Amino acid sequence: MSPMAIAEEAKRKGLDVIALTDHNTALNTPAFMSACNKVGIFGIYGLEITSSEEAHVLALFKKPETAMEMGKIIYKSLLSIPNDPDKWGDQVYLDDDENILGEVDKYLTGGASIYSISELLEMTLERDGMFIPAHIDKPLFSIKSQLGFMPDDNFTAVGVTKLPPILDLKGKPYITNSDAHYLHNIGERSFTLDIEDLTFTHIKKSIKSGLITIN
């Protein structure tokens, strides 16, 4: 899924806002910003980080530069397990014209960072981002599978795949998303925001306030 292909498919599916969250890297976010601008869709820039507890969490930011800064920290903290393209696929990052700029050496999906959920939350919020534990109800790589309970941390929201939620959310707002790894999965699950204006600040405010309708 190239950044342009993702943006074009999201536009075709009628989505207004979409986030790019590759596993443990944000190197494709600059190209994704360009793609979103070209097709007329609002982009959010982040990464899906594997915490030290081996739970997947989303760190979302207003600018690709901030996402890439976070990505450098996370990448440095991963174990040096080399990627095997024949087994796990290519890990390339592109420029605005869909040309390959380079390939990531470490295997991104399999390794966990050295940072805990609480540490990643603090790192994200101090960069004015949104922090959302991903697919918390999945049997692998989720808060439910790794912790078995909902921490009291000040998450922006939590991500669910099933309704009603099967874990006590302790009053936290929740969202759902497609968690798309293939183009045809984009838009399978989505939500609608009650929002004043289409900006990152208003999106964050609406999500945190729970002004959400699950589609």
Contents of the next structure:
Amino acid sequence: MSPMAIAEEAKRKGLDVIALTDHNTALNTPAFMSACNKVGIFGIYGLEITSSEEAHVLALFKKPETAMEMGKIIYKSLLSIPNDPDKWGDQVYLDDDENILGEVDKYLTGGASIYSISELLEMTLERDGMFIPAHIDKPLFSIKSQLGFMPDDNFTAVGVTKLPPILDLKGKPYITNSDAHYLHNIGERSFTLDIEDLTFTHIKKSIKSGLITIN
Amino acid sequence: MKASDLETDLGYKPAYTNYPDNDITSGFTSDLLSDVMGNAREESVLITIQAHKNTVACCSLAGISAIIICSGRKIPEDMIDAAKEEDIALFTTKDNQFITSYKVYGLL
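Now show the form predicted together with its partner chain, given that the preceding structure was the form predicted alone.
Now the full complex is given, and it begins with the chain already shown.
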């Protein structure tokens, strides 16, 4: 699932906006930006972080550079084991022409960052990003499974997989998304956003305001 | 036992002074807060590495008297504030959860 393949598949499925959020790394976001620009789709650049509570949270940014900066801090903080490509697959990152630039050493989905949800929220917001706890209703790696309750923190929104939401969201807006790990899943559970203009700032504002229609 | 026994007998470091010297009648070791919420008994001491304010929120709901943060993990200020607010004693130690559980069990 290369950056170009993701961008092309998203375009083919009729999406206007797509975010790339690899687990605990943002090293593919520069190539993803290039792919989005070539294909003509609006890209958002982020990562899916495993918090110290072992909940998955999305940190989303306007620019790959910001995602990379956050990614560097997260990767350094990740308590994990070395990746075994035979068991868990290659963890490569690519350049704009889809050449392999390198491979990530730590097993990206096998550990957790030392930063808590609240700390990650703060780190994301101070970089003008969006912070969305992922699939909060899933039985693993979710707010529900790890905490059991919705914290009061000022999340941009939360991600749910089933409607109506099974947790009390305390008035927070919610989105649905594909959480695609394979190309054919891209575009599932998409949502429509009421926005003034197709910019990161307006997307963030509309999500935060809950101007969301689940498709 | 009392919360202060963790300081005097085991040398665990309180995260703030003048903590409430709560009664402790049981212990619970877990890093999964939904597990703590569902299964810990009231007046327990929680042994964990989850050093953040949501642990305090969970303990408050579960009626837990004290928290020990293991393996030398740093306690953020907002967690200390929450513990003060909820009258929960809060300690740190370099011991891991296994060693801490063994030591606390000996006091109960």
